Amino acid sequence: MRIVKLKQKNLNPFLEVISENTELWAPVRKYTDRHVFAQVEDVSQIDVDYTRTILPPRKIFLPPSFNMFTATEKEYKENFSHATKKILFGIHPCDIHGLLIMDQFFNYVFEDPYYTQARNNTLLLGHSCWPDEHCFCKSTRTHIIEEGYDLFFHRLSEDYLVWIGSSKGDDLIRLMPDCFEEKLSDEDIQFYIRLREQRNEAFQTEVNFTAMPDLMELKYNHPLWEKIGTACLACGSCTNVCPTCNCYNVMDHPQLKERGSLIHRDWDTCTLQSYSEVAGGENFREKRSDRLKLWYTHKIQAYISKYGKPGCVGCGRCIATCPVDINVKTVSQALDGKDVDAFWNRLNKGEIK
C-alpha cells in the first residue's frame, strides 16, 4: 500500500479528469443540514463536510426499486442497467465497512449478480470524517478502514494524504501524476498522527458490542421488547437508512401489450407487518415487539456468529432517524441494564401522555 500527497486545490481538477467517461457520485447538500449521495455533473456541488448521508451508499448498488428482468411466454431477459460504471467519492470508513459486509452477504452461498456486477463496476474513493454525537463507529471498530477502497483521502490542513488501496486506484493517480507528491514530510506525518488521536477522543457515544450477543440470548424473552414495541411506529425508517439491511421483495408488473412482465426488486423491511405475512393471511411476527427483536438479533448477534462482526457499523443513522428513539444505542444500553433517556422509555414510565 502506497501513500501520496495531494494539494486540496487539486482535488476537484483530479475528480473532473477521472470522471470524464464515468458517472461520478458524491455527497451533496440537501436542504439546510442534510446530505445525500447523488450523481454529480459539476464537482463544485460536492460537499465533503458532512457526517452522514440520509440513505446509505447501498442505494447506488441496489436501488430502492429496479427491474431485474423482463419475462415473456418464451424467455426472460436480465436487466443490469443499474450497474453502470461509477466512481463513488467521499464515502466514510463506516460506510465502506457496510459495503464489505454486503459483499460477504451477497456472496455467502449464492452470488447475487445484481449486487456484485454493480459493485465490481464501482470505484470507491473514501474520505476522512469527524464524529458527531450520534457516531459510535469506534465501538464497532469501523472508524478506520484498511481495505475495501481504491483510494482514501485523509484531509490535513491544506493537503490530502491519499492511501492507494488497489491497482485501479493507482491507475487513477497515473491520470494526473504531476498533482501527487511521493515524498511526505515529517510535519505531514506528525499532523496526521495528531489528527487521528484527536478524532479517536472526539467520539461521544459508546456501545458495549462485546456483551451484546450474550445479552440478546439472555434477554430474548425480556419485557423490554414489549416496552419498545409499544412505542415503535413500524415505519421502517431504521431499516431504510441502515447500511447493511438487505431485505427485498419481488413484484410482478404485467405488461399486457407486450405479453410479458417486468419483475421488479424493491427494498423491503422485516420491521413492517406485511413482511412476515404468508398465504392465507397468517403472520408469524404480527407484533411489533417480535419484529424489532428479529431486527436487533440480526444486527448485534446473528451477524457476529456468521461473519465475525456485527451487522451495525456505528454510522448513527438509526439514532438520527427514529422519531421515538428506538435505535442500536438505546436498545443496547437497555439490554446492558442502563436506565435509558429515550422517548420509548419515558412513554412506558408514564412521563409522556
Second form
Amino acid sequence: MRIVKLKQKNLNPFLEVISENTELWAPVRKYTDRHVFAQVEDVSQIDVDYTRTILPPRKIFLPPSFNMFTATEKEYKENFSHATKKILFGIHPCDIHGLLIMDQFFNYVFEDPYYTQARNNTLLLGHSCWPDEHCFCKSTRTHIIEEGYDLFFHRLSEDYLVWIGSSKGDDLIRLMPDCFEEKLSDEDIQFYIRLREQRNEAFQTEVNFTAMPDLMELKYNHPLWEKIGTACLACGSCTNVCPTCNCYNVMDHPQLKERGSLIHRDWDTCTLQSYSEVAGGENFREKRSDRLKLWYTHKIQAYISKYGKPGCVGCGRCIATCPVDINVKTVSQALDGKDVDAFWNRLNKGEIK
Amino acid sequence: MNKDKVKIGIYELTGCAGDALLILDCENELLDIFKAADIQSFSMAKSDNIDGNLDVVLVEGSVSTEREVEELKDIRKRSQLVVAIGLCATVGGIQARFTNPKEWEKNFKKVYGDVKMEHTPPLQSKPIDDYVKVDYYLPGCPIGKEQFLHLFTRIVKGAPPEKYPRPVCVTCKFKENDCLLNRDILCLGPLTADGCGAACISHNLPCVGCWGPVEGANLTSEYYLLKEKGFDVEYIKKKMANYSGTKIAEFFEKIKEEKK
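Having seen the form predicted alone, could you now give me the structure of the form predicted together with the partner chain?
To see the whole picture, the full complex is given below, headed by that same chain.
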C-alpha cells in the first residue's frame, strides 16, 4: 500500500482522464437532499458531499431487474450487458464492506457469474465521509476500510490523501503522474490523524453488536416480534436499500413474437407475504413478525456465525427509509431491553390518538 | 380458424372500457396478439363475434345489473379460465366503494330519483368474484401494457399467469424515489399492488392506489401512521376507500369497532 497526495482541484481532471474509455459511476444529487449512484457523462455532476445513496451500490453489480438469458428449445444465450467495464467513484467505507460481504456470499459454494463478472469489471475508488445522525458503522467496525478498494480518497482541507490499494489503482495514478505528490508533509499527516479522531467522536448512534447473536437466540419467542410485526407495512424497502441483501426471484417472460423466453432476475424481498409461498399455496411465513424475525436473524446472527461479522455495515439506510421506524437501531435497542422512541412502539402502546 | 390456438373472449361489464381500450392501444403488438390467439369475441375491436365455448375469457368491469349477473354466469359456463382485468372487475371499482347497502340505495336515489329501471334492475356494484369463480386477476385502473402483455403471452403459450403480490414501494425503490410517507405526504404505495412502474411517485405525486389493494397490505398500520402525521381520519378513509372497492370493507368495520 502506498499513500500519495492530490490537489482537490485536480480531482475532476483526473476522473475525466481515467474514464475516457470506461463508464464512470458516482454519487449525484437527486431531489434537494438525496443522492443516487448514477453513470455520469460530465464529472461536474458528481457530488461527493453526500452521506448515503437511496439504493446501495450493489445495484450496479446486480441491477434490480435484468434479463439473465434468453432460452428456446434449442438455444441458450446469456446476457451480461450489465457487466460493462466501470469505475465506481465516491463509494464510502461501509458500502465497500457491503460489497466485500456480497463477494463472500456470491462465491461461498458456487460462483454467481452475473455478480462476479460485473464485480471484476469494476474498479472501486472510495471516498471519505462524515457521519450523520443515522450512521452507526463504528459499531459494526466498518467505518474504516483496509482492503477491497483500488484507490481511496481521504479529503483534507485542500488536498486529498490517496491510498493506493491495488495494482490496478496504481495504473490509474500513472495516467496522470504529475498530479500526484509522493511526499507528504508532517502537517498533512497530523491533519489526517486529527480528522480521523474527530470523525470517530462524531458518531451519534451506537448499536451493541457483540450482544446481538445471543439476544436474538434468547428473545426468539419474545412478544417484541409481534409488536414489530403489527406495524410493519411489508413494503420491502428495508431489504431493497440494504447493502448486503441478496435475494432474488427468477421469472420466465415468454415472448409473443418469437419462440422462447427471457429469463428475468428481480430483487426479491423476504418481508413480502409472497416470499415464502411455495407450490400449492402453502406459506411458511404468513405473519409479518415471522418475516421480520427471519431478516433480523439473518443480519445480526446468522452472518456472524457464518462469516464472522454481521450482515449489517451500519450505513443507516434502513433508519432513513422505514416509515414506521423498524430498523437495525430500534430493533437491536429493543432486544437490549430498551423502550425505544419509534412509531411501531407508540402504535403498540396505543399512544396514537 | 386455427384449431391449435387458444380461444379467447374479451367481455366488458360496467366500467369505462379503459381496459379493453388499453388492449387496442398495444399498437406495436396488436397484429401479434391477433395472430397468437383465436380472439372469438371482442366487441370493442370487431363485429363478427362468436359467443361460443372458449379457453380463456378476460372480463372487464363490475357487475351492476341483473342482466350482467346472467351474462357473467353464462361467460363462466362457456370458458375454461376466467381472468378479471382492471380495477372494476377485480375489486368492484370506484362505483363499489359504498359497501353499505343502505348507503347505496340512498345514493342511487340521489342520482336517479324515483325512476324505475325497466330494462334490467340495477344492483349495487360488485367485483366479478362475488358471482363467479375467478382464476386470475390482472389489476390496474386501467391495466398496464407490460402486465397485460406478460399475462396474455403466458396464456397463449400455455403457461399459467402470475400473481402480482408486490406493493408499489418495491418498484418505487428500484427507481430510487424518495419515500413520500417520510416527507409526511399521504401516499398509498405500501397498500397498493405494483404494476404501474411507480408512475405517480416518479413524478413526485403520491400513490392514490389505482391498482387496488395488494395482498397482505397492512391497512391498520398505515391508517395510524397517517393519523399520527396529522391527517384527518375521514380524509384518510376516503383516500383508502377510493380504489379499494369492496375488498377492504372488513378493515373499515374494524376501525369503526375500535372507535366505539
